[in-house]
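Okay, so here's just one chain, in structure tokens, the form predicted alone.
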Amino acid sequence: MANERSASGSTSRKLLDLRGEVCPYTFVKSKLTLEQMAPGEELVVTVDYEPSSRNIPKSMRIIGEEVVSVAAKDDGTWEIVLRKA
């Protein structure tokens, strides 16, 4: 996991690479990481298990976290951007 800053320098981002992991571990690990973050920070989750690309956003919305985007990548992964509520 790594920290990034946006071009404006205002949004802190953490990266979470969960390639090789499956549900429900992808959601659990994403949730645990978000719990340690400050409100407004973003978590970029990379998964290669297609059901996780649907289940993580669905479950995050249920618990009140913001799903910024979900994007399929050319390499067979999905990038899910979450924002800590």
The other form holds:
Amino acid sequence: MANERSASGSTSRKLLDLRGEVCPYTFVKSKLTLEQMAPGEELVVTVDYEPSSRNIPKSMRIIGEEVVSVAAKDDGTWEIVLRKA
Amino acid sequence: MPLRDDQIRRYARQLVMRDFTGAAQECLLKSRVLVYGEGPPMDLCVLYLAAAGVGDIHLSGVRPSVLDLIWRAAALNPDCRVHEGGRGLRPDYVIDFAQDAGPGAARRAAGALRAGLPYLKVLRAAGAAIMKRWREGDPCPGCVLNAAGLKQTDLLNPGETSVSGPAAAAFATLELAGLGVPTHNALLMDADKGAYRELAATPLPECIMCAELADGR
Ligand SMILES: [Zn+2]
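And the form predicted together with its partner chain, for comparison with the form predicted alone?
Expanding to the full complex; the earlier chain stays at the top.
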């Protein structure tokens, strides 16, 4: 996992590369990573398994975490930005 | 110690639940459960506890099939260790499958309450099972059995009612993970109908075992 500054430069972001992984691991790993973060911090998750691009945002909303954005990339991956509630 | 990647995969099916956090799973992995009794539901309970990631399971009393059960649990989950015997053990949770609602069960319930340990009792009759997580002020196991419309003699020929095994494991798992007690009422499981009913039982003033249970605190 890596850290970077967000575009605004104010909040810290964590990067989680889950390419090659499938459900339910992709959601659970994202959930456990968020558990270790402070409220307001952002987590950027990258997946290449299409169902995970839908299931992670859906499940995150169910457990009360904020889904900032979901974007399909040209390289066949999805970038999901989550914010710890 | 944070969960390893293989553990996250192994426990993913319960870690998907909102309140079942990584910390909750770590609690479970460090927990010790003492199990009394024997029979198919008890075997299933042990296997479910092992699969959920309970760290140590101690089986009280000698039974012929114990080695087989220890092997099956070990094959299911290397994180879990199943031990024969529980003398001198300080467990985090007690599950009692002994087919006894008399003084022996009342004594085990009182001992657990006095030590501040969660005590979960399962009793099986033909086509039905009762499960109850005891707390202070509760009646004795015999009076709970009575409240369910059953007698001691009904315990002599128990049906399989295997559902009581996984149900007991689920109760223990939730509490050991810090997610609370689903209910303190007795749960009556009707195996024929697949139906569950909650029973609120109160101590009987003339019952000696209820009095002894109350004195034990
Ligand atoms: Zn009583």
